[in-house]
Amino acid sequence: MKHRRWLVPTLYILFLMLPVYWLLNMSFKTTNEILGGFSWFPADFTVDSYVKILTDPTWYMGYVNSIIYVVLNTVISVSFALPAAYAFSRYRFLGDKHLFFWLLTNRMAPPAVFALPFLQLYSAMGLFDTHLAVALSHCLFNIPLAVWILEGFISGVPREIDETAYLDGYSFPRFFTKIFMPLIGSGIGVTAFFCFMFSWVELLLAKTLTSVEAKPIAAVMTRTASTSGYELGLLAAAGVLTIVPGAIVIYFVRNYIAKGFAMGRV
């Protein structure tokens, strides 16, 4: 019986990996072998997209790029997200609920709708093609998400815990970031993880704002067309690539992300 209760779920989960060891299974392919036929390993092995990759600085800049302007969109949108939320968690305001809503409302909105704007916005204050113009364009969108959750983890953290800190002295950044801040470290955890996970797979803006200097992987990754079709064993091994960021980052959040989920705000 014990076997029986492990099968499904061993099941699903090799059903999920499917997809992630198919394209690293390209990713070692050639382009004509790919379209030559099916098989379960590569017949010909080879690393050369790979060695490709890491040695053009047209791709590997792409990731240094996309890199860049996601932790930099995540550091900005923790930072303005923390003290937005404890605002809505500790105080009552005229319209706080109307505002915690339109917020949320902003979210909601397709990134479509909002490239032309950035686009003019941008050029006009020559931010145009920079890192910085991709990171506050996805702040639009991730800091009303980081708002709503850090506010659930800050609604769970007793007031009495603040009165107490005042009453001995502290003032607020210094309770805010001695005291508070340790206290509700799983969600700024949760938070910052899915900032960065809506930044690193955010296409149309990144591409949209960025020409050549600040161009993400993405975006290379759309420009592999040749005469002969598409670099599939090439695109397949930057798609391996791309997810690895990625792993990396739920790996030392994931008892975070748990926690979040056990709390119920995520």
Second form
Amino acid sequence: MKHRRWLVPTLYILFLMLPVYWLLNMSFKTTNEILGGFSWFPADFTVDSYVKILTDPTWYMGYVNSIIYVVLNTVISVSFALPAAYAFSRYRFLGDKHLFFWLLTNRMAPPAVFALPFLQLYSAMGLFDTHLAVALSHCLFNIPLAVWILEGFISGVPREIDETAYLDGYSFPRFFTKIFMPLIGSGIGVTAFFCFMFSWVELLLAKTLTSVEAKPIAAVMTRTASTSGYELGLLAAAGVLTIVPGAIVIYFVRNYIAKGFAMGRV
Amino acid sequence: MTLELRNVSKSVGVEEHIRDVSLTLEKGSLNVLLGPTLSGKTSMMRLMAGLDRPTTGDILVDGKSVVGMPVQKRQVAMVYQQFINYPTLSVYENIASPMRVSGRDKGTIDKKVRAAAELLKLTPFLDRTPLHLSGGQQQRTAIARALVKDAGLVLLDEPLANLDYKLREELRVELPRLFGESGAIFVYATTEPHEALLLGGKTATLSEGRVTQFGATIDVYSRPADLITAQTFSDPPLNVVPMEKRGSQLSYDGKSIAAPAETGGLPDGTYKVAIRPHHLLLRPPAGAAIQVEASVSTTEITGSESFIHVEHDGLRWVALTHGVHRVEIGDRVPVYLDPAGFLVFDEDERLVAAPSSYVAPPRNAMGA
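Given the form predicted alone, state the structure of the form predicted in complex with the partner chain.
First the chain shown before, then all remaining chains and molecules of the complex.
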């Protein structure tokens, strides 16, 4: 049995990677080959799908739009969650524990429920089809998440460090930016990653609140039906490119992610 | 500066952490706050530092109330029991931090940081971050930061409690000297009576949020005002023996001896006599002593000294003897109550007589 130890993890990874491989496989095939039958490797290897996506503005602007609202959302979420998390960690006030738990319950409702009120509100305020609209709507689930993760990291820093800084003469803003934020840098990184990821994969609100100017990549992908049917190769290539930003961000925070999970807040 | 606490109380919720404390700390003085855990030492330091606000009462610096003044504006430095430094900054920047904030010029900062680092033997570690240092080095970094600040009030909250024995010895000697030159009010909290004695200066004994006595350390030790102070200032625990005074005789357990001269003016009656462990003897002293038979319940042998815990008539006592003293648990041994060490308290537990020739005991070799 001992020398078969590798078997289970290998099978696990194989099954895990199969859909990803298949997506990659498809993206290098022509649509005809995809529809033609089963093949493990592209017989007629082509990068046409990628070339089309990266040269056609209607395609690549989808990525640009997505990235704009995701980054915007990450910045808003982290900068609002940071002071909130600090307050939850350091101060006692009436109903603090209830409020903290209530934040979590915000994540219990499916975002779809809020699609209609957001659509109506943003249309009325002239925010419809802007990057800000999507970024703000994603705060609905990202700010509570960010507060939860950050609170865990902040509570890991002894309160005495804050006090020592005040005794040393630091004002609160100076202490917060010079001493405290570097201290929980990894926490901020992990939080930013999760905000990025959840905003990146959210489709329903993003599609509902945009039409042309801020159309996300997922919405672009649904509009590839043509007279010749779906362009499957193109869709697969778009899918592969959708995975890429997440993979890049994961690479940068890989060492801190485990810590974020270990805090039990994700 | 002079720091005065005037009828200060501090409650958190329903718990009273500090009860009606009045204390005046003079410029350039060394003050020890002595008390067991949860007696209010840290609460009191936080009030002095301005980190907490008293519930009632007033805190004055040079006669002016400082209640409500932000911590940043006070001239206070504090060292915690836990090693508190800024983990992201180098040791150099950690020490320089208070001066950087107050906007001193680079040359002065560099000179003072290097001088403090030299004093505290941190020079080789200036470029490292605190988490790459040993506990002792981390605490020395915190002390160096407090030192360069030139604060009028230096608060040390059990700064040596988490350090190893050797380092404690070293720093305990160094600390008063380091801060003594600055003319600051130096406040040192500790749970260990012998640490208070070694530091000297003045001692305030704390019990359940109250200051039970404040005075020169050696006076508080040799003439504790009440039983609770004596108990706070005794480690291992004080032995308390109820005794009967009749004329010039003190008696316990049917045995009596001539009462010490100091008790001369006291009326007849029942007194609580406290005997420090080194006056509870296992061998007969030169003079007269009350001899009772007690059974051994535990022994702690440290090498140069042995602590023998005995039980007599439902009372638990500790005797401190020199060298290794071999007795078995359950043995019945003679125990001698030496009148040379009788601290006599009345029914209200106020001190009524103490040995006039009270000699401080040899340092407790357990170090704890």
